[in-house]
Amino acid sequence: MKSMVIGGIILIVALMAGTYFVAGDAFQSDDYINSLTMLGALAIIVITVFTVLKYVNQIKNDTASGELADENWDGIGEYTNPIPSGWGLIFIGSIIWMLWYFFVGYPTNQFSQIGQYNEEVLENNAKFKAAWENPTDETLVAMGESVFLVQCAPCHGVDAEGIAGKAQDLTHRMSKEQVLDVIKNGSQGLGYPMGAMPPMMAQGADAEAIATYVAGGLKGEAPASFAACSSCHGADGKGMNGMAPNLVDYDNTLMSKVLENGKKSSIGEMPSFKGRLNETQEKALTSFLNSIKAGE
């Protein structure tokens, strides 16, 4: 036991020296808090080391004793010894501390930095909405460009062309490849009233005809196979007033759904931006993307 105590003292000295080596610069100031912190570290290290030594010594030298319980399992029985008093006191003390902490030390209705931040965000959003209650189209486009450069450009590029195909080219509503991918695999997760689009709505030449027509902006005569799409998206492809995604333009409903839920596509997955933009900013982003569509 003597050698264990000596080893414990050496360990304590080594740990304190290591602590001072790592955080020694903090003790050059006159702030007494740093000294109290060091004293607390010493107390924790000493208590921990000697507690471990105590129980290691017990494991090495103590023998089981007491009255065996009547029950046993495969010949292995348990002693009816009472629980260690130290363990019991710590257990009861932890419950008392938990109740104190919950109701007195840090009750749920006390000050919270997160709560303060959320309140300030709501307040600033209300001021923003009031200041831009009736923006002009030019204002929306300019505001949307600013939002795009901060929130969207890291993936879609400052020119919105997708950085060499690594993200969707937003200067086109959809490419032919994307339309074919949606026809093949379906689309879900955007939360439209019409629900998810099932896979394999068309195949072969019919799928090619639909993809060419949609990627071209639904211009000219619609192929007969587009009837499978118009039942949800409407004959004009504009989503029947928000019931399904707009295949022609970026509209406010589509923008809100994509930002809230994210979007899976043939080129990867866009995460949810829920709560990051307010309603006016989403509307502005829609206006900006419509203003830069190819061919306009």
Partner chain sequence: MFHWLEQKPFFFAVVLFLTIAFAGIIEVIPDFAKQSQPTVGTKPYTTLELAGRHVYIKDSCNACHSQLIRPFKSETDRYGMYSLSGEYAYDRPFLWGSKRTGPDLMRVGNYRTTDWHENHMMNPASVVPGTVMPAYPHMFTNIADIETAYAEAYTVKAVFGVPYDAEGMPKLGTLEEAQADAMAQAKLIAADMKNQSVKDAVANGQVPEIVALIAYLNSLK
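Give me the form predicted in complex with its partner chain now, not the form predicted alone.
Chain only, nothing else included.
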């Protein structure tokens, strides 16, 4: 027994010395955290060594006692000793905890993943609303850019130029070809109060003149044939306050109509993004598009 205690103390000293030899530098500074760690390590080693010693001693010297249970398995029997009191207390405690968990803490069928999701959404929406109640123009442009990069860039390209004709070039309102196509085929489905635009509102040289004028951003003198357009789109081409699409800029009305209904044009089809963006985000997208407008 004595030799084992001496062996244990030698082991402790050796371990501490080894640690000091390897990491001794760490104790040179003013920081006491390393010394605390070392004290903790010392405590763990001492407790471990002496606990092991206790049990080794018990194995060596203890003799079993008590009454044997009736059954035995190939000569191996079992004593009918009572269970250790600490173990019994923990067992009873865990039963109480289980009852609390089941009936008070997390009652059966009270948790809902979807409920948790709904709460998360409400919380996020409230946070969004509070944070961006009155956004500045710069905020809108920055928000619009990040929305654009996630939702729009896969088709319109990261530079918004439409990836070489694969989608609408959003740095311009319309090209001459697009205006001609709309004049020829009409346009419908955006849900403006003015309704669908009939095909063939103008033809030949008239259509050409309108297309050049509209594609050029409606600058300078309007051609006489533009009268066919201005009855709906307004003399300035801005759509008479949301009655018909704005031909000059991407405005908030145009943005929300296209996002809601999608758009089919000579380039291809844009799907509807209904319900995917909130009002502030749509406004932000408009601001962003106007901020990257070419030639201004």
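Numbering follows the first chain given and starts at 1. In this text, the rigid core denotes the largest set of C-alpha atoms whose superposition between the two forms falls within 1.5 Å. These numbers were taken from a predicted model, which means no experiment stands behind them.
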> Any chance the CA of residue 127 moves 2 angstroms or more between these two forms, core superposed?
Replying inline: yes
> Would you say residue 54 moves between these two forms, meaning its CA shifts by 2 Å or more once the core is fitted?
Replying inline: yes
> Just checking, between these two forms and with the core aligned, does residue 78 shift 2 Å or more at the CA?
Replying inline: yes
> Where the core is superposed, what shift in Å does the CA of residue 116 undergo between these two forms?
Replying inline: 6.7
